[in-house]
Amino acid sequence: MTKLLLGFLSVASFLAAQPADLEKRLADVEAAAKAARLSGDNAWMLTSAALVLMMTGPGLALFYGGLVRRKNVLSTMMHSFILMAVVTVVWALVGYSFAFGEGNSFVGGMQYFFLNGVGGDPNGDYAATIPHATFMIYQLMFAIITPALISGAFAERIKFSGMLLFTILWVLVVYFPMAHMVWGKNGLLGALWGQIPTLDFAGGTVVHITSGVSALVCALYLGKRRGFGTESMRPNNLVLSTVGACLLWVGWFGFNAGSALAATSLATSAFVTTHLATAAAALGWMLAEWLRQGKPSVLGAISGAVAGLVAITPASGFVKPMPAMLIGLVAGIVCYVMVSVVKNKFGYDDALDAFGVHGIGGTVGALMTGVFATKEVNDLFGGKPMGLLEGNAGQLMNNAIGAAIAWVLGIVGTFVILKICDAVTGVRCEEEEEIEGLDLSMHGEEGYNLEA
């Protein structure tokens, strides 16, 4: 009763206030609400940044580490770990500016070199309710995982020094320009200001197509692992890979829902579509494998989940739940066919299926985004139709062009970079180093000490 009386007196006092006093109180309430929103958005985005970093280490490190042979587990996990350091330094020095600085249609300018001007004030061009530094660090996590995905193609046979040089050149030549074209101000493929508006909510084109296609080029350039097709190359520890896949699934909510750049209903929509697509893809791959091979494998189920996560990435902030499930289902089946049928037919050694899952899954997702995007989820074009089913057939074409540009840049850029690396450091390890295993030959350590 006392609390009710106090509340009544507070309301009465508020209503009895003089106009000037009332205006001040309203302004204070509005300022408090704005501060609460800014704080909530910043908390969500810092959490999302941490989730995306978790996708690389431990997520991808465990996922890839469990899939290689015992003698290469540490070296494979090292790829994911060390790129967390290497890409961070390159990003802070020049990368963020090349990706998100004001430049031309293809690459950003130099105004953010050494993170100059990137501080606590928001950058209204990208995210008006969070500090510029928060946006920068969130985008860094995308830059870290993208080249780490490529490492699945050249696992068990690349020189460590060659891998480091390759990564530095690759993010400079491929990733930063592609990120600018799709997400940067005045970028060629920007959905709001580009000449060819491409819908890519969280990186299907920027992250997965570029990394997946580049992975195929790496696999072809380095050649097959010694003993490929004649020796057993079974995973050393599927338990690690399963844990890694689970961490990827959880971390991907930061990847996709975080790309709303605020704690809003759009973030919720991306969260929901991400989860539903992943579930459908895991079932799609598992069922296709079950029907064709007679047993549903754990490796197949977790690979299907990753394929679904990849495919829904560009669509997550543009589509409704049921189309999201369809995207996941299609991706699970298509990626299974690529990995189990097409790869075997052509005989290339994409060791951990980076191309079959990320390159193909990203392309499927990019195209289906152009079909199912709807203004009911994200009215990005101000009331105009978004995707093919809403009457905007041109969007499917734009997304196809965006995907094609990512393919061309990934293929050409990666081939040139590999040539440079081969001349400077070499990229393929020596035969005896590969036979011994990269854990010992590259790092002088073993993942499993059988004598302990």
Contents of the next structure:
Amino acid sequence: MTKLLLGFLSVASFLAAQPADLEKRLADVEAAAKAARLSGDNAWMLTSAALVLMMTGPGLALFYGGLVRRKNVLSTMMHSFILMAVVTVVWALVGYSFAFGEGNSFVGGMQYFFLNGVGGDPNGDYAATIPHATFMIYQLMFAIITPALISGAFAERIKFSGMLLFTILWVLVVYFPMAHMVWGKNGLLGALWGQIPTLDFAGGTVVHITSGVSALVCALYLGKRRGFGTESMRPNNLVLSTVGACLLWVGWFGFNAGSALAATSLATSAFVTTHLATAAAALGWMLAEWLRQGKPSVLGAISGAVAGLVAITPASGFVKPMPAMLIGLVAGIVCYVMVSVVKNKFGYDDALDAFGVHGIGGTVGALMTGVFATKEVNDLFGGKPMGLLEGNAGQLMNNAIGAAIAWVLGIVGTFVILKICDAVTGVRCEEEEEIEGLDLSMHGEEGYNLEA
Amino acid sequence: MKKIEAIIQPHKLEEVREALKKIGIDGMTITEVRGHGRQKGHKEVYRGMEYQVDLLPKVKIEMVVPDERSAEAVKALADAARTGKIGDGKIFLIDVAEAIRIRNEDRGEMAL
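Moving from the form predicted on its own, what structure would you give for the form predicted in complex with its partner chain?
Next comes the full complex, and the chain you just saw is listed first.
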């Protein structure tokens, strides 16, 4: 296509005798080239959006659903599934505007309320080659999975009404502002226009640190599940969890490679780093567990894969393949130690380890992005060095500040929201409801009716 | 009539059924149960959390036979179910007062 354009350009300069005709044909060719680019990018981005939705349902729903006791399998899956509906509605009404509207440094304005003006024309601030509506629906899928990740911390003991209210307030208070700060026009932490430019390619800070840290607050606030430490809390079905983890791995290509926002070589680069980091992390966790506990568990291997996916998320579009594997390996081992050793020492009940995997993995990823980001992969700063290893120590500092802001916003925001929910709907279910299981007490159903 | 109630290793069920069939005993009721006697369970580890699993899966066989056949049935059952290790299970013999076939009200050994 470029060759064709150059050909026309040279012909145009030679034959100035008939400029009008040539100019028209040149314009036609340019339009055709633009349409082709738009079509390819749009196809990839719609596919990516669908892949990211698949991460929540069935991916996360299966992953989490298999890890709880059988009396809570449905309610846990519902915590993921229903957010596909709840967050969508909030997003369409006000959320997209709060995240991506042009506002101040901290939150977007109201210009896209009710998706006003979000249509087929591209929004050049974010993605010049796809319809604005494609960008909007793609970003929605991130807003859905983020609160769904938190549900791992309060599984098996939260009241359904409290969970719904919590989620709505949480995306409004924590997620939309954080997304705006990192990715929104004029956001505080934006790589290009922010006062503190951070590098977060696909949401390590926005999605994983916020959700992971908020999960820890939820776990502490709600307290332990009844019988924690004395009764058996073995997973009801690791087969479901393994299928879920595989779907997360596949869906994550939409999450990370899709964050290139176009079907470019950068998308390929992010695809490759995502895959390599995940492989290294699965092996890292498995080997660490094998050495310490004597057996390489399936749950360990799939948890490691998720930790790697989390950690490579901010780095995916900025680092080369070998650093990606290192990031994955470190995340796999660190998260294993966090979940299997540190958590048990402290004794808090982060039921499905949303903090240990997403909070810690996300922070590891955010910091290592600041170390390994390179202009050879993504020359975002116009030839200037990117990460610490290229001589830009400030980037590591900026990414640390970005992570710290996410930690503080997550902790404070979640605590305040939980207080509000406690007063309005209540958050922890009644003792009898918990003993009976949330499937029956909240939803009047059971996951496994084997005699039916 | 005697009721034979046997708790055996699940993987021995087919051998036991074959052995009973050979001596002409067909009818039985099988239940999947969990339990343990002297056998120790095993340890399971999920993300560093250790669980001691003591109640192990077993199969319970229940059948009622005429008094004179109970000895050979017990022998066939025990021989087939035996591995020689702890956890092979137990057999209990219980006197049965009456047996009734629901379809036609046959009673006693007629109903077996």
